[in-house]
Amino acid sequence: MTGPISLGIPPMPPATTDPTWKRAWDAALYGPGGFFRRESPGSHFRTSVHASSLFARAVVELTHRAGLDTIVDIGAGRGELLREAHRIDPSLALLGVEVAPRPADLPDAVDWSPVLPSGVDGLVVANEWLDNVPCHVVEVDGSGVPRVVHIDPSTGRETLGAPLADRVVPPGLSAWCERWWPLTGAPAGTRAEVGTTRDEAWADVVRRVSRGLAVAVDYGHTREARPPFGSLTSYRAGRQVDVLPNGSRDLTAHVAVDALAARVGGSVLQQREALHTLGVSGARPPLDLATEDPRAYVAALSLAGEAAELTDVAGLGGFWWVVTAVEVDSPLGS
């Protein structure tokens, strides 16, 4: 495996020649014994999939409205989304793409693979996958020069490497920063997480869709609101912990969604808007139902609470959806 999933991402150079954050991040999550090869994501952090079955219902609804009959889930974890999609509509063709082995209790109807198919006619969804695709980290030094950040995976000690514009730095990093995360004139310590690897990974996904929709759902930001010190974060056992690329914890950074959309020609909207369009609402059930059918009222009230969590702009509802339609009309707009 050469990266998070086999998507044409260049193989990792040896640590002795490439001490960058990207290399350490690759190894920590996806190398032999890496975090995502050993651990179930749901044991460490909660996504929309874990928050409510309504998220899976929305994904199935999107598939139906687009006239599709296949769902491919990238970064499928332990198959939670696909299990629920199969329960909702057993006629759907389902494929989970994940570096971890196939879960033993996954329904036989759900296919599983460590690599993407060469072509897809259907809906491809990646929920909180791109934030785990490793990228280079750069930081402005005391002289105002952006430099690639190096990291010792065992200690977490960082040092500054070559200037961003140096010819030894991977091509494209400087141009990407100039367009999407400019650092000229930024004070010392300002950081950027360079989205070239995420853009390329998602572009490769979209290229494989012959007909259908590609939907990336993730933490994100746009050029007007980049985090000045980056967003690198680690989680373990449901708690935010020190950021350390030693394989013991998750490593995540928010996605530059505007750059991603520009690369693949997608539209950008927030999860609240997308889920409302697909029929997920936090509206409380009518009080009359409490008298007519108390059990149905309690069930509906519970779903309304779950919907409210999924659509809360201060939480999951503030996630970004990047939607690209290929030879179909997008139910979420252009």
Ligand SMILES: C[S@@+](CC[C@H](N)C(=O)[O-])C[C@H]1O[C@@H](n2cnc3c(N)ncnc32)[C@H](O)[C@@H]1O
Contents of the next structure:
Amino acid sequence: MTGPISLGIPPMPPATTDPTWKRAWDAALYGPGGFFRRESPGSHFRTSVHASSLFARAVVELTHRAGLDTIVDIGAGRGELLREAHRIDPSLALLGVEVAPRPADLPDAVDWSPVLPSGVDGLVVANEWLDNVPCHVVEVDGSGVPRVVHIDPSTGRETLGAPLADRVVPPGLSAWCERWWPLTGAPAGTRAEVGTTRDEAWADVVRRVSRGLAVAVDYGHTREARPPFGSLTSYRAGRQVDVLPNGSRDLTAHVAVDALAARVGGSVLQQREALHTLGVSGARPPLDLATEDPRAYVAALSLAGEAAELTDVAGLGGFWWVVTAVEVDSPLGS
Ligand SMILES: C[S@@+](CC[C@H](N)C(=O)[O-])C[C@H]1O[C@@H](n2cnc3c(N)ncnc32)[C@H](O)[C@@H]1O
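Hand over the structure of the form predicted together with the named molecule; the form predicted on its own is what we had up.
Now the full complex is given, and it begins with the chain already shown.
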């Protein structure tokens, strides 16, 4: 029998310059002049941090209950959460990790850095960070083969690249899909957003916590309810707009929270439950208060409205909290 001689050593996969979604997404949000290097997230979409100071109050409460005195906010935006945390408890040590420059009006007590600290003794929180961590997108072709999706950033035109099983595809994508977002037998056009980059990014954060809690808060899904066509979305100026990785808009996709929790070890709960445990409730103030102290009643009613927004399972209350405790007991259960 003749044929190629095998040395039993697989050749190294060539470094790929394929125009993958991940590549375009990275450049659009974080490349030179990228969206998040210039734009304030709060000018384009509303997170729990913008919705109410009760969110910061809950994060501070969690920090206290865990016996911690430091908060590190990853993907800190313009420092909204940390400003509020400082107002609530000025004794806390606070650090924002953010690719955008330090906001000029941030209180001196809040530290700011573009890179993760090497070690953390405290609470690390990342509210709506991981959905912005670029990931690969795959799609099942007409023959039932999952392929990496390529994208032209200027036009938004997509093409299908290498099959997921091909050696030019980054290692781990295929195994991740098999375990967390299986595409075998799926109809043509079925898509998956591969969570490897999010899992790795969060594992890197959790690894740095020597004692404390790591809390990732985001919209997401679990294996029973993956969106069959994926969830890639763009926002600009408060509106959902066409998905395009050209730096003019946000790019986001839901997080596979079960895969994330399995990677770092931790519990998964919905924001509604987490906030209720931390004392945030949408209960209306007693009517008697309206006559006894009308101003206090109006203020309490307004806070109850904000709490209701944060805990509504059809909205922010349906967000997922992935909570990992290191050398402390988690006040949110294990
Ligand atoms: C959706 S915004 C969330 C902002 C804020 N946490 C909030 O809840 O309003 C995501 C933020 O993460 C930041 N970000 C993304 N990747 C980052 C990284 N590797 N290091 C630091 N900041 C990052 C972006 O610049 C952006 O400000």
